[in-house]
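Below, in structure tokens: the form predicted on its own, a single chain.
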Amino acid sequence: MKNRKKMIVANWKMNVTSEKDAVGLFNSIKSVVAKLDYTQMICCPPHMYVNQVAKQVNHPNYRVGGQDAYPEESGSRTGETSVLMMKNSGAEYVILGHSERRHLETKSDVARKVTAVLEHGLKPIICIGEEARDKNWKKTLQQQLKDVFNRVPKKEPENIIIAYEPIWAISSDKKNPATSTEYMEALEVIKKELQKIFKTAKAVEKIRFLYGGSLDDKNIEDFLRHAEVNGFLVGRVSHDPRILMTMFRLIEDHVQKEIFAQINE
């Protein structure tokens, strides 16, 4: 799918503490966004400014996310957000299985969201990594593929976005980034499984792989450069308006080259 527009995911988290600064925040960087050609973000505030940043939204550059849903839709599920909720809210992407709340959720829990997110119509952001690149570090990605997968129902691949996330990865001293080439590692294992799990090549071409893991504009070239990568989860630098319009920029620029070598060949 390679007319399909870089996606820049930005992951909030508990970083923006007023609807006035969400807002604010949202709309300091959309209008330039939505000049951009090759660049499409998805931003995800906190839960309870989701509807009041989604009103904002007037250009199919920029649409917003969730960032988790509990899958039922009501019920006596104390200090929880459904997706219907999330739908209703204006969201239209949901990040789950993030490396911050694994701990707080079974494997079953993260199948029975991306069930629920889809039946919805809407698309999930499905977070895996490896915790180190030990001797299992395959094999752990190839489980928690399965471990969604074997429970979800096998359809609109074109609506499922892998982001790959290696927990060794994320780190607010920036000491650890992973590389293009480990990318790459976790891409080929990624893409097998899926194929085994879907059965079909088609299917897996579908799906929107991204990478996320103390990215920020100092290392996303290694990645425009040297990786197959449809887009970018950005977490600690998603909420610094300057650092993203450079991250849109340098974009930009490698997909203009892309297109003016092919159409030189």
Ligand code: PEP
Given for the second form:
Amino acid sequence: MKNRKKMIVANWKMNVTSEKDAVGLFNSIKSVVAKLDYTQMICCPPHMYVNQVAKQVNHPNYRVGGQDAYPEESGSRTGETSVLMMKNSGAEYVILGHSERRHLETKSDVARKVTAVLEHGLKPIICIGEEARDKNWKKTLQQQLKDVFNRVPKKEPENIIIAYEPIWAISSDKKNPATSTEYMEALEVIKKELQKIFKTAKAVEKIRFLYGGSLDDKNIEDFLRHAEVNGFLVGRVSHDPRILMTMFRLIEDHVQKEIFAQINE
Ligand code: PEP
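Please show me the structure of the same protein in the form predicted in complex with the named molecule, now that we have looked at it in the form predicted on its own.
Next comes the full complex, and the chain you just saw is listed first.
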């Protein structure tokens, strides 16, 4: 789908440790984000700060998401945050199936969560990715998609976001991001599988596709060359306003150049 803003999902994980810091960080970024023409940011604070951060939202360029949600509204689930609580706290998106959580949950848990999030009018950011580029990497991606979507009602593709996050590339100490070529290879596999699942190319066109894994201001331009990249999920740099600002500027410059090139064609 054309003319959508590039999305940056900032997964703060457990790296912001007080309400004051969460609100301060969000406010330090939001005035800049409000001025952007081609970029939208989704901030995903730790659950206990979602509510306070969501209260700072007053512009469509930035939104708030949760890092997970339990697929029931309420009940005896010690320590969990329900999908309804997430919604009532002001989250509009929820990251699901992150590789750091997949150790704690089954594939059917992930599918239940995606279903519950959609049923509550929220948008799931579904993370998939292989452990290594071994001989089975394509099958791994296909299976992860089947595991989710065989159990989820196949509607509202415009509310679905898929983040390709190869596990070997996430927060790699060796700074080992995937290249955009590897991303495009994966995207081809993902789109083909989704086409089988949703049965129409039109539905797949409505889904947004992100890249995540050691992305920063040094390698983002490699990905921006491909119009198929709808955005990015960032972890390590998600709470570094200086790096985020540089990334926003690179996105804005890139999209503007693309638009000028189209006009002059
Ligand atoms: C992540 O954990 O989803 C992620 C993309 O982290 P990083 O940007 O640090 O690789």
